[in-house]
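In structure tokens, one chain follows: the form predicted alone.
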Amino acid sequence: MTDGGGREVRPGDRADSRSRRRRPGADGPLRVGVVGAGFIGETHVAAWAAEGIRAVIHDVDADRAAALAGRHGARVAGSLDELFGGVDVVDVCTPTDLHADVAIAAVRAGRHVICEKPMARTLADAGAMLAAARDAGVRLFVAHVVRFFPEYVAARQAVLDGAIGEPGVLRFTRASFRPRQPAGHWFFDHARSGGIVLDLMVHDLDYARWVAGDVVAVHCRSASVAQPDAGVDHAVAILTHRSGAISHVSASWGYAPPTFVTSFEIAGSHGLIEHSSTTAAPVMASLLAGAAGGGLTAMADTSLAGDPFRLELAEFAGAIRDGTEARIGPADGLEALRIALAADESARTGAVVRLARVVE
């Protein structure tokens, strides 16, 4: 097992017993370690700082970790063991294929874990994460931030309140430019990242399930499968929910920077809920800090409604302190991954993929 930089992690390693016995938040602010100092790592470190928490950062690139720490008043840990020994919570922001390695090492060290979406690269890895957290008696959270965007929360609540009757047809769009990392970056290695479906579409796959319930079948098409050298990607998936509702989910990396647009329609037996970031705030285009003409990766600016990343991490922190539940549990992260992997399989085989019934 390795950390985010390929260093060996011993699954049986434990932090010192005095640190292990500490109840999170009991003796002061929650102590948080962030593993990974890339784009999403910086997003999480900034959100923790806004909550008054100065994270400890570990990254295989020590210079990158130091630069990120300097921007946010954080400090650097030279190894995972050092990080585990000084924190209550490990926030995993590594490349997708390393999520499980870092998360399992953290929970075996007695640390609660927050893991950026998607939960893992494979169902086997995700299952191992769940089992390890259960065995260690610690909490595991999967960061699906769309569940914290106010407009998405309001739309789901309207559905739950019966405002449009029974949902029948749902449509979701999430579109931006292709991430601008250099050739050979892990992001473009499908075996490591899962591509557009696991990275971008998974947001709306999770949300569709949150609104319309469990998914029983997936049919997907992806431009990158048909034209792997095109330099852009666009994927469309059709989900059949157990309730009978149908979700149409589109994800695109085919726009010019700095475009980032989202929209949704939820049609029910008595009405329609719709939202588009092109006509209604607060979802607007945003660039990576300091970048011109489009950052490395697109993301939404939610400054008019509060930062969903901050709302998400604050809710997870509160659940850890108080022993309460968050709006998304590890089983939800597993199911979002299951749907995304089914969509990816469908895109590559052309077949409808049927999902096994979720065990309650």
Second form
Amino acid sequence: MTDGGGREVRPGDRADSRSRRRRPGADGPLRVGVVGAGFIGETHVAAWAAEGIRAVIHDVDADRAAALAGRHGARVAGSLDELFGGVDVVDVCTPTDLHADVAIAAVRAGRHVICEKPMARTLADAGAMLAAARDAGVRLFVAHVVRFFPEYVAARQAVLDGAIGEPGVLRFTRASFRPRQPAGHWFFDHARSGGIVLDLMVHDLDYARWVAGDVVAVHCRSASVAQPDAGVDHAVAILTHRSGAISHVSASWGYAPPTFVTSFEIAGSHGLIEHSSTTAAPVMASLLAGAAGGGLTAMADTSLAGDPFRLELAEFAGAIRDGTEARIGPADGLEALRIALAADESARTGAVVRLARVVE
Amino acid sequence: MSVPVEARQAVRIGLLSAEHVHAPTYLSLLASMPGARLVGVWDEDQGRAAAAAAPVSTRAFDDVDELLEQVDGVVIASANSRHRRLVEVAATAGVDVLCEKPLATTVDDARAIVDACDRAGVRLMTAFPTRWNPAARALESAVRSGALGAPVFLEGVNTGTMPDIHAAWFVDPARSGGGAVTDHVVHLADLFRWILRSEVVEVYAVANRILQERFAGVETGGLVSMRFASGVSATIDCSWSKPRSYPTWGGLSVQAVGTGGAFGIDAFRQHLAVYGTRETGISWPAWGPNADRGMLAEFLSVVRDDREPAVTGIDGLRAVEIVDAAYRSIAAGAPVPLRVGERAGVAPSGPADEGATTRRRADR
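To test you: the structure above is the form predicted alone. What is the structure of the form predicted in complex with the partner chain?
Everything in the complex follows now, all chains and molecules, and the chain you saw is the first one.
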């Protein structure tokens, strides 16, 4: 097997290749392949394009891949091997349960991997991804985009600056409507997506850990609001951090379109940080023509503060190019998943789930 | 002993103890409300009684029995741990009682308060003014009318500054019963019971002492998660998480979701933002209606008409049971079951307006 530059690639022979091998992007733009042409795949392709990178796209549905490529002037790869052969980085935007297979195949092909959140559907999968990337000596990033939203970045920085002292009680809300995917879509199949806890709540679970540190106990209650037969669409977790801080994390698809509210409150030993998207809109339009009803799924409007997806992918690309660390490492992705799976389990059993020590 | 109150006659009201921060508010409202005749204030600290009485030009009593002989009802605004003794004194005197929340610091005391009033045949009301807050009533109406569909999840936030700035006893567990969990769970717990017409069957809670500069006396941060018999889940953030610099004392809000969508309330949203000098800083003076007035009007009506109050002593007891369950969960690190009346030995009964029973007093 060769990589895109014709250099010999031997899986398992890359333990310290980060320092030895050519850094992708150092002498030319990073070559990026996006696997999965769904909602997040398109978001990433657009963000790559905005960064001046035309991604190569692969999807098991060739027509969908071609349509996405056409919208962004990108190319299509007919197979994963073809994709791996022509890129430095594989950006995994498949359904959650397929993250591990695609990511592990990519790292074994010697490709760096960016993986959409949640990292995987199971801890075993996430652990295998981590080990495979380590063995192959390639970089692995988990795309927890909330770490790149400017308001969340600013709040964490305020905490780091000591503005509120030690975080004590944190509260996060992410409230929206049910994604408008067709019935039978993988998104609504708990076995494949992990449902609202793994898909939506995981954003704030990761952020809570980023701000207040590792989590040692998780309790969660969940409910079916809009469609009782269609599974859980509202969940509230209570986390206990190792530091003693406690977090209240609420995620909902029970609101009416086009609602998308994110809010947080971080109370510390010496102060308080408040934020709500409901009071942070710098533009308030109420136009009679073309009244919007919300898109396929809700997205935060960040057009006036910089696109977090661009910031995220650019940081990962820079970390690969320069051999530097990004603000989120692969173990962080695994820990966020561990907390989410604990919340999902607690919601099911009613018990508190205690977490073992984090991976080293 | 009290005498029957004729219709349209002003209800004679007294205040027992001015220890609580709400005492001045109650006094100024009672002094101005039609239908009330404020007789006076008793406090075991005579200086405190005099200080509370002066602004509303009412009498400070040295002898509690002397005050009780001249009133039809009393408002009890003592430190939490003294509620039981003062309710028992009032009940023995045959005087109806509006008792500050939480009804007591222990389930046993709350039960004793309910029993004492039952035995004496006096009316007992718990001070949960949130039931008269227009936003809270709008939420209740949205559930009652079916606009919200079947309620599924209620998320409440009742956070504030640490109340030791008002009175030191708030952070002395011997007198308050506890910290943020004791102080701030009961309002929302009662509101949720009222909205849902259901009882809490399980409670999970966590707490810590990080906020308020790591104040060590009592818990300053708390999160409570509960499940109702009807299947609805709810959470309460009861933390003293507002720093001294916050423009107001705190607030109370609820986000409810049901099969009909979502419904949010912010009970104290109706305020101005006033930017003063560097010294006076920012303040949020409220301009919305005062729920305390509605609550006191209800008490006056209860005394005048000798009827069951909209918020009973049982409601106060239930809220104390939920607080007790929260502390048990904090100690256990796990959810704990709660069966209505189990720990208190009181027969199960719904919230006040569920039965809408009218009970006649034997001595009137």
